[in-house]
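Encoded as structure tokens, the following chain is the form predicted alone, with no partner shown.
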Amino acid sequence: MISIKTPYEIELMEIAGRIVGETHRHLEPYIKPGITTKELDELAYKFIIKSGATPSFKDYDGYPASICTSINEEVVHGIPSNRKLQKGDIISIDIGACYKGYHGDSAWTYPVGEISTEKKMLLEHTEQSLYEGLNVIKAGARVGDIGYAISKYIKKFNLGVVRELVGHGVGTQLHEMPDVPNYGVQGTGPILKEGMVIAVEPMINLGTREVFMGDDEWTVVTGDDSPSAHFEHTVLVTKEGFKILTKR
């Protein structure tokens, strides 16, 4: 069932989303060669707790950390560890925060120092594809319109759109209905209604769209070891458009 949020619920979700965005801003200056992903996780945990929220991902289905840190060919769900970031890496950081029972969810992919031209292109177009998807959102549009807009844009650059992983509704549960794929057919799928809250999150690969599960049974990696980027915002559907709840 797809839930429509009340004004009170939206108010709480705006706070949760703001905490997520602020956590991203807090981490960004630390994303440099030499820092470990575990250190980034600890920084995020302390910031979220200090902000009056709890990390949404911690212990979610057994996930062992507060954030997801996915490097280079890792698409999503990379587990923080003692691995140090190196110059030329890209890292996708996915952050969730729960405030008074309501979640915010946002991922962003960051360069670590100077990165290659190909990785710059990947980040640029993946981020733009997020906004291509968001810009079709309004009451009366359909979920398929979002995926169509994302994949139409990405197709021009011969990049791979991951299909096995999708966006989703957000609320008292981190993942709610509807699923929001990053591909689709215009005019199909559930109708978007004012008061719905969804996370749109294109995951785009520099090479093949194929992915597989890593040995830790969490980290998803590209099928050809090509770099992958991930950008995500939680948004409120409004009568005329949308409102980003996880602004950075």
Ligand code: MF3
Given for the second form:
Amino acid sequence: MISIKTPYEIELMEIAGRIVGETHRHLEPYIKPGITTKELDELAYKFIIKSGATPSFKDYDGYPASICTSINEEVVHGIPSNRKLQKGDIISIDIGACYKGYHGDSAWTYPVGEISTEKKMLLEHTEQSLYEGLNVIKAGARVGDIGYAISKYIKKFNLGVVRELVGHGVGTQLHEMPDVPNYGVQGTGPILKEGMVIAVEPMINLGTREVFMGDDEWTVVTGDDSPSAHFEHTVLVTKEGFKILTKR
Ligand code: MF3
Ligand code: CO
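Could I see the form predicted together with the named molecule next, after the form predicted alone?
Let us now look at the entire complex, which starts with that chain.
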């Protein structure tokens, strides 16, 4: 079942989403060579708590931190550690916050100092693919339309669209129905309705689309060690289109 949120639930989800967006903005100036991912995690934890929310990811299936920090060939679910960011890295930061029982979820990939032209291209196209996916959303559209739009856009650049991980509904649970794949067939899949809230989150590799699980049983890495980017927004489906709840 795909939940339809009431106006009051939507108010709470707007606040949860705003806190996630503000946490991203809070972290951004710290994303520089020399900072450790654990330091970023602590900054995020404090900011989320101070905002009256709790970090959605902490203890989710035993996840040990507040945010996910995935560097270079790490696709998603990198665990914050004492690793220091280096100039030329890209880092995907995934943040979830729960406000009065409702979640917001958003990931963004940041450059660390000056990065290669290839990595810049990867970030630009992955961010754009998120908007390509979002732009087809409105009441009456289908979930397959989203993945189709993302894959169609990415195909032009010969990048790898990860299939093993997908977007999802968001609400009182961080992950709700429906699954929102980043590939698909137009006119297929569940019908979107006004009041649904979903997270769209393309994960795109500079190389092949293959990924595998790292030794820590959390970190997903690319099969060919190529860099990977991840952009995610939680959005409300409206009659005419959509509203981004996790605006930065
Ligand atoms: N934003 C991530 C997702 O939607 C959630 C991180 S998984 C966790 O897949 F286990 F770290 F919480
Ligand atoms: Co998500």
